[in-house]
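What follows is one chain in structure tokens, specifically the form predicted alone.
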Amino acid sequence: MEPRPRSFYVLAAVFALFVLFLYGPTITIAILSFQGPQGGLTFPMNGVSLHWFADLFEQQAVGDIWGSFGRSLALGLMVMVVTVVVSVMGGLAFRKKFRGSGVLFLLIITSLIIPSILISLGVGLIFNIAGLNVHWSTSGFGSQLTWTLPFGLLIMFAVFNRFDASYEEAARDQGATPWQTIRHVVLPIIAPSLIGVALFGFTLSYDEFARTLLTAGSYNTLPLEIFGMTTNVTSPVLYALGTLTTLFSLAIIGVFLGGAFIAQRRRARRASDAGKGLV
């Protein structure tokens, strides 16, 4: 076995430092969340316990942790559904050139380069001028869609750009209607990508701060609640909350990846069964 070149170890060390830089803050917060009852916000740790995790489930003197969590969860699911549906529709529409498609595409991705706080300010102003109530489920919902929809559409554009149209032609030759072709042919094939769009939509919404800051109204989402707690909470309960929300995010990612894996397996099984039927 030939010895590895020196460049391999240099690149490995650089990558290790990058990973440490990327996940170091999260790991530090996770460690400090296990402080003892008399522990503080910094090292050295004063004992080890689950005290601050238990404290999360007691009545808090400040903030509305679980209410904000419920709002973030509901908002994330709303944004996820709309992002998936509109992204698929947009991807299908852009498969063929139409007048103004280039301008429309630029308008779609422009919201990605506009500072998020300006989007939040603009949406909030529009609602105020129109005499509408600024609320997380209306103005906050619309503001977050300006963030999630461009990502979903870009993914769908890439998916349909390499989609084999012969599958649809074969379905139409068998007498399938346009809706049956989409439902029984197109959607099953792109199902793993749809799960990816759904994951993008949910996680981007769940963690979004700037575009929700001026559009949430009187009720905070979880990122806004955590930000507010940093100004008046001086105990490791804040770290415990961060650890739990991180674990929740990882669990959500695991669920979506599991769904994508199952969809991929079903697709491969159907292709295998179809191949056997042709033999």
Given for the second form:
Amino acid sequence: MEPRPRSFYVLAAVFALFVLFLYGPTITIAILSFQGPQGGLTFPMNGVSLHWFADLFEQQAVGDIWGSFGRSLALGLMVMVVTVVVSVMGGLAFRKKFRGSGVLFLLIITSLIIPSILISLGVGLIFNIAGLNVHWSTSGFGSQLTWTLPFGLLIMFAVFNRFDASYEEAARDQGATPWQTIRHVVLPIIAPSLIGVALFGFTLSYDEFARTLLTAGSYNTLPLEIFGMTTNVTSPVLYALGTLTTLFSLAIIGVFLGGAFIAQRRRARRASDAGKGLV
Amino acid sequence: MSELEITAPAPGRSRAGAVQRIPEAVTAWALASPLVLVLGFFLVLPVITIVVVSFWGSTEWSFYPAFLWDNYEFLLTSPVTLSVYLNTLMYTVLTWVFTLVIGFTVAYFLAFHIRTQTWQIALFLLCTIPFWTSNIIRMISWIPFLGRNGIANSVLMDIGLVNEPVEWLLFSDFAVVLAFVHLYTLFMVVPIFNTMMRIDKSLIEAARDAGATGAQILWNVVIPLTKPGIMIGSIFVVTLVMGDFITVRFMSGGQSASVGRMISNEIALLQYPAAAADAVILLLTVLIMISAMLRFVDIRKEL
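Could you switch over to the form predicted together with the partner chain, since the one displayed so far is the form predicted alone?
The complete assembly is shown below, putting the previous chain first.
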């Protein structure tokens, strides 16, 4: 190998600083969440304890954290399932041009880049005018889909762009019905990408704030609850909650990425040619 | 995510000679129908509703159907609007410059200096993982750094740069831009990295063989070829910052104004028609900015 140019070391240092910038603050609050009972929001550490984590488990000390966590979890799973299903269907539909596909594609992009507050305000207004109550599982659910679906669809578009259609043709030539072709040929080939779509669906929903603000109704999701806490909670209990929910997110990310990795490995070991359907 | 492409897939091979009972168009529409329903009800209808309600009238506690230009008249003649927009634009420009420079540098390092694909993927994931965690928590996590007794101030005082704590670190415009850069640089890194990975490395070798210096290669080869990625990242960053209300509110301690905050304040006061008019102007502004950016590069042609 040729020796590394000097620019490599400069850029590597910049990259290291960037990673420190990305993760440093989160690591800091993770450390500070172990503050002693007398400790404050900044260093120095006033002893080390699990006091603030224990506080999270006392209903009176803070708001309805566990209720909101349960709702965020349920909502995240709902959004995840629907994002995967609708993205796959949408991806299949977009493999050929159809009447209106150009407009629909523009709508998908619009959904991605429209300022979130417009969705929040618009959906809130519709429910208000129609005399319906906003609720996290109806209006909140739909609003979040406008954020997760574009990501799912763009991943599916990329996947189907590289999809080798001859595998389907082979199945069809052997007499498979369209449904059998999808079920036994297409889905196994795109399966690892679906794990990625699911990851986007769940995590983006779990952390979503702006689009849920006016559409969640009287029962808060976790991000809304946490934001409410920032105005009236001035103890490290906020950090303890932040640390726990970040650990939860990291665990989810780990499970999904690990799952995708294992799926690839297993496929390679079984010498299956399913992955070769992507060219 | 590295293969993410902002383009509709090319039409597949035609099924020559296939006998089909269901016409293709019907199948395509059936498959797309859930998507159409969701986007129709939660994207198109909300925008239409906002446009309609922006002409409605309001009392202190309710709003009623009407066709009035009052909301727009008030908005467009108020000196507050202009200063709020200028402030938001300042955030947008500053954030855009910083995220672009940092994002480009990081993507360049990953794409051209990391030699094995495994390391590229690992380091790329390292950069994207925070995207899947909570923005609110990531904002909160600046408190111990920037606060009056925070790490930044302790360090500054220890090395003798300042004698008393710097007050403008947290709850200031500085903190707002810092948080934006912290939250949104990812949106630059991903599309720029994606475009860079598709640059044919032989082009760079050819430039080097022809005697170009590193700077010349960067300026005349890499940057022009990376333009689509830069534009996609820029569109993300600009729209995210223009519409933001939560970062500005939290990081400025409620002291700075932005268009998004103006809208959310009106919503809190139940002034929905005024908020709707504000939202329409915001949407138009964002659309104008995006189309201006698209003039510099034809994304459809370049992809």
